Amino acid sequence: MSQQPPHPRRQRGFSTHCIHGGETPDIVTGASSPNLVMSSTFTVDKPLPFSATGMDSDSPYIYSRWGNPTVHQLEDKLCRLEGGEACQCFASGMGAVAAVFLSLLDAGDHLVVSEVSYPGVAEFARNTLPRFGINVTSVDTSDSAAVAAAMRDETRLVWIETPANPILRLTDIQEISGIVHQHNAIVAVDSTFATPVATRPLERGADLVMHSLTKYLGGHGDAMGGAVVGPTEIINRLTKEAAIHHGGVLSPFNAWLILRGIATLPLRMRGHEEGALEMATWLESHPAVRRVLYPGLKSHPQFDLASRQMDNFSGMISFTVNQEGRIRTRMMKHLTTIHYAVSLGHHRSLIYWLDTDELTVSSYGLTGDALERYRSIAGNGVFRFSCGLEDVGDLKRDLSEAID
């Protein structure tokens, strides 16, 4: 776990933090690049407790599950980017999600979660948490009245994802945080699609922000990781409960790769947004495409909120088509520049079909009005397109081969 130095955002700009945050030249060798410390254990020169429960922020390194210098460099950097006090990294985004849910919720507590979210989160909330006696309510978090109506005396946590995977629905973080805090509950935001380049939820009133580092922050599709940033008191609970006892900590090697990725994050996000906006505009005019969902398009139903809440519209596009079965088959066979593959936020473009029936039944469990809301946006399903950094002309030609 890492705690942020005083007022770093006043001292340096965002891009400078992406490069230098949490990093200093090695005091022994003078190496400019961050060291990769792969040791699982560390020598000590004084008696220390064998249990990690006695650790504090001044404790030396003892064992890499308890704390590692390379991982701490990444945690320091993420604190600076999000403006948070402390950060804890995990082996994956889902590891970070599970850490929040299982460290902050007890039997009898109530969780409010976005009805549309990353399927792993939705399935964990629906299928796993109730086994531990935790009550879960799924709501449309873009509707503040629905969130207010879902709150109970025993509500401890509200989980927001904005933009939401896969239909890019936004939630007003500041508005929802105000409602939730009236009930003395915690607001956690999955900001993976946005990144701190676009949205910094802590500045808008949220208590915690979670990132799948596997996506835009790492940026190159070669390292998995997750992180939670927030107040020291809450992050300490995640460290002692989830990191130390559940054990799903981040590999130092993956932390080192993600540190490398973050150095170019502002430049990459600028390129992702530029390419995605051009692709979304092109798709919107294509006769085979029925609907395009992208926060940077004026046709997006929440374009005004996106303009207020996002400094960058990111690189994620979802779109519906006519004859989706034929087009999906053609994509798998004929795409050459774009990879037909899951995941997102990489330098290379990725696309994948997300079937409405499968998601709404197996992941979201949507029925009634909630199901109709989803179908009204997604139809039979969406192609989720993570626009990479290739030449846009090549991306257009590649998609044309599949959808024309």
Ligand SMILES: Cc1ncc(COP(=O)(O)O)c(C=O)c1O
Given for the second form:
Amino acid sequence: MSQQPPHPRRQRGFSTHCIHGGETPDIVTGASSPNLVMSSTFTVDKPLPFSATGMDSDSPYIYSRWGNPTVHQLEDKLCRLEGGEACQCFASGMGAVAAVFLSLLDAGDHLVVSEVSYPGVAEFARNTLPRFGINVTSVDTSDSAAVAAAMRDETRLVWIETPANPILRLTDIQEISGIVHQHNAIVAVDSTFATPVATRPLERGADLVMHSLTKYLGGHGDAMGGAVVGPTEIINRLTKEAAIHHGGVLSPFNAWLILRGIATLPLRMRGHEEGALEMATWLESHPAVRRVLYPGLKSHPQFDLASRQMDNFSGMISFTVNQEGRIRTRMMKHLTTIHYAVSLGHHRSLIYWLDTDELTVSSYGLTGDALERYRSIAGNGVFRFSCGLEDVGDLKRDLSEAID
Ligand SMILES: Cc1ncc(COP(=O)(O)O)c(C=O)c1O
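Structure of the form predicted together with the ligand (previous: the form predicted alone):
Starting with the chain above, the whole complex follows.
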């Protein structure tokens, strides 16, 4: 865990934090770029506790599962970008999600989770948590009344993802945080699609913000990681219970790559947004396309909320088409610039088909009204397009080969 130290230049701007946050020239060599400390263990010169329970925030480095200087630099930077007190990184986004669920929920507690989300989160919540005696309700978190109705005395945590995978549904963080806090529960936001360039959930009243660093923050598709930012007291629990005892810590090498990725985050997000807006507008007028979902389009059902809550509309577009089977085959065969692959937020454009039957049955377990709500938006499925930073003309030419 890294806590945000009092810093004389804390008032620096966001882009400056992306570059300098958590970093200083090396005190021994003067190296301007961050050192990569791969050491798993550290020499000590005084007796120190061997148990994580005896560790405090100013303990020296002992063992890299407890804390590592390169990972701490990244955690410090993330604190500054999200405006949080403390941060703990994990080996992946799912590592961060599991840390929150398993460290903060006890048997008998109740979790409210968004009915649409990254499928791994939905599957973990629906399939794994009940085995530990945790009760789970999934709701449409874009509907505040539905969230209010789902709250119980035992509700400890409400999990939001905004914009949410894969239909880019938004949740009003401020409104939901208000409701949840009335019930003495906490709100955690998966802000992977938005990034701190677009939305800083803690400023809007959320208690925790989680990122898959594998996506926009790392930004180059070469390092997996996850992070949770929030109050010291909660992050401390994640460090001791999840990082140290479950053990899914971030590799210092990945932290170093992600630190480098974040240096250009504001520039990249500008590029992602610009490209995505042009691609979404082009797709909307394409005869083979039925519907385009992009928070920056006026046709998005929550465009007003997106304009209020997002300082950047990010680079994720989902769209439905008329002949999905034929188009999917053509994509896998003919795309040359865009990679037909899962994941998102990389400098390379990526596209993937997300099938409604598969998601709603295996991942979300949607039935009745919830299933109809999903189908009315996604039809048989959506192509989820993560607009990269290539020339937009090349992206249009590439997609035209598959969808014309
Ligand atoms: C919104 C969101 N949250 C969490 C995750 C999980 O992150 P990771 O793949 O780094 O474990 C993903 C992965 O795609 C995601 O898209």
